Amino acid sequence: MTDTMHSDLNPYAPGSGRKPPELSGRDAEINAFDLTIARTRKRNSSRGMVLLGLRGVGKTVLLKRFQQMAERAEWLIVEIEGTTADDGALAVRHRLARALTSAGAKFNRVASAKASLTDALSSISSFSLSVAGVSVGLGVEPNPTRANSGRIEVDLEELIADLAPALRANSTALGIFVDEMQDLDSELLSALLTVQHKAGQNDWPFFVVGAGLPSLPAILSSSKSYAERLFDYRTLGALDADRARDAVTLPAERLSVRFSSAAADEIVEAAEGYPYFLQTFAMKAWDSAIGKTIELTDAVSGIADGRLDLDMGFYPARWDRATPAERRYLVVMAQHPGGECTTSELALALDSTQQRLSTIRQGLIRKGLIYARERGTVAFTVPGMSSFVERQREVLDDLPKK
């Protein structure tokens, strides 16, 4: 193997939220967010944005790209992530308070127009104390009458209202970037939606930019009926063949390595256009190759090695979280095309009732293994999960076959 093909030069980077060497096929979303930034600079209003899709399609990567774009435009940035952990709600509030404090301190240093900034920083201080008990050093006393009621919806609204004049005077904005948005606790989610709604009504430069599973719009609408009008919803799916090929071939070409046409086609077809799988298979194909051309045999070997890796880590990390009863539920799901089926079909196959199975269903949703695509249906959150579940033979023998 030549130096060109050493593994330490391998450009591919599969991993949760890791930036791929070629962010292919997301130009429309990037351009849309760039327009939001441009409009904000001109003090024109825009909506927040929500990215939707299964796991492995690159939502987190794109959300990080948006955040970097906003930072370059000198927005105030707050980054949080939903979680289903027992202490998750409190942890996210602490993160929110600390991030707002950090953003306020930075704003105090760089703001060119100081109008209303003291009031804004005072409200950030009182909000941090109220929400998370965090004492901050912003050089101002907490506001005794604002953002300190102990109700996060009221306090966040007052905070943004107090911050908006200073943001507008500096032609900037506050962006709260939320990954795994479907896992935010209901109180915080409601607060974010309320304030985004108020921001639109009052032309405040405030944006919630989120990412989550395809079920997220229904969750948002159940929290606030107007949620469907608050955001520019963007669904991320598998890449088309041309964009998938670019994701595979362009990183190698920058290092003077090429994929044969057959090798690239093999990886694109095996990955079914999903960015995480494209990265995994291309990485393994690179490691299999000798010389400066990655051939079909290298691609075939890389795909086999990549699938073995997926079966040892990517899928089991989810499967292992399921209880025996939940695994039986998943196995029956896997026997339907694409792993999508109705709850009535599951009840029939498991000789149970939808009501009795609802606890299992909710447990699997909470663990992030499945989601409710629409009322009465469930589907896997991870592409290819149904094939993996089918291979778990130890729980198949005593289950009804389709």
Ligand SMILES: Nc1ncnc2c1ncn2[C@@H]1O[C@H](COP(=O)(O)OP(=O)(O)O)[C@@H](O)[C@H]1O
The other form holds:
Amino acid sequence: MTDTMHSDLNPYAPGSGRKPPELSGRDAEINAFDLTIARTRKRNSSRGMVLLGLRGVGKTVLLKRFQQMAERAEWLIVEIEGTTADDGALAVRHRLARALTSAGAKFNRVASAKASLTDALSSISSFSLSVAGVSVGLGVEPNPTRANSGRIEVDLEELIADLAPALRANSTALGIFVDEMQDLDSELLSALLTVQHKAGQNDWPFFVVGAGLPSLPAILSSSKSYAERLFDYRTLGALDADRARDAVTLPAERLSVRFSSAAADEIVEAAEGYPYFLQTFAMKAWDSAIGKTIELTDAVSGIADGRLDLDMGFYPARWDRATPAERRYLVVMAQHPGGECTTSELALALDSTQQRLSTIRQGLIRKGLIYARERGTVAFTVPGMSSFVERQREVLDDLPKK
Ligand SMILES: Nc1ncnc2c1ncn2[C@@H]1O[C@H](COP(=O)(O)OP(=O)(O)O)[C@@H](O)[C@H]1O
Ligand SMILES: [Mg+2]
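Mind pulling up the form predicted together with this ligand next to the form predicted alone we just looked at?
Let us now look at the entire complex, which starts with that chain.
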């Protein structure tokens, strides 16, 4: 190898859900989840965990890490994702039924304590049939009296109740990992909360582990008032300067490439500690560099390239989905610091009523561009969206008056 930098060795991974080369600054969360796994092994109970934060802070990759840890501990794993698509509710039920079935099949192969496993498997069969209309090959007949009401709340509870003894006997657990949890349909959401609640009361080794926007706790609480006590809520934010620096410099060091101190500082500062931006800028800085040291000039041009990339991809991925009316709404939001404002401020600025604007607001929430920070307020789901929207002002022909 010559001493020129090679793009094919570039370790950085900007992109939604892409595993970062260094998962920096999440030790507290990882240790907490590790404890849950250790307690489960000793047949002690714990709460489920919910990760909260804006888009691009690293919820999905941390959730995946938890899932890997659970897999290594031989938990049964079910992975689902909330969606606002029209057929989303049905699709996620299919996915749930399929994932439970394959988890059940795997459990059947590895479980050392087989007691009551047959019952559990036949409950999974009836669950699949009743909830998703799918008949599954677990080698057992669907249980004619369990998990077959067609009401997901009842059926899921019966299924977990039937599975719990076998899980406990094997010192393991069932984990349902839910990404974009704020977008789960209310029926399935309430079913998961109910079962998590029952699991706590009955010591069933069952965990919902979720990730979602900061509006999620309010959504959960309005589904079930006890939701607040059900989970260990963890808010993920930007990384502090040291952890952000690690995220940038450690992956390079492993490949014998150094960031000059000024270069690392420049990237950390430009990214404001946001993982998505750190990955983007570090990747571009690497590509700009020639020798084995990434210098300040490489960082500066990497950041500029990175910003272009974000303006071509990260932000438009959302902006492009907005209707003209929704864009006007966003432009007005962007005139407030961080886009945070109240719906009454918006109504005033757009010369409309809160009621008329609520369709627009709902549309933008459904498309994942904004969220209700608290009652009567909105904010952008993506860091830096506010300045991006400001930059789009000139391309809008029909601008609202300031
Ligand atoms: N702790 C971290 N340290 C460094 N990079 C991270 C970290 N967490 C996430 N990333 C990177 O940030 C980006 C966004 O991560 P993702 O999990 O998709 O965020 P979210 O689900 O919150 O939108 C990805 O490119 C990922 O590699
Ligand atoms: Mg995500």
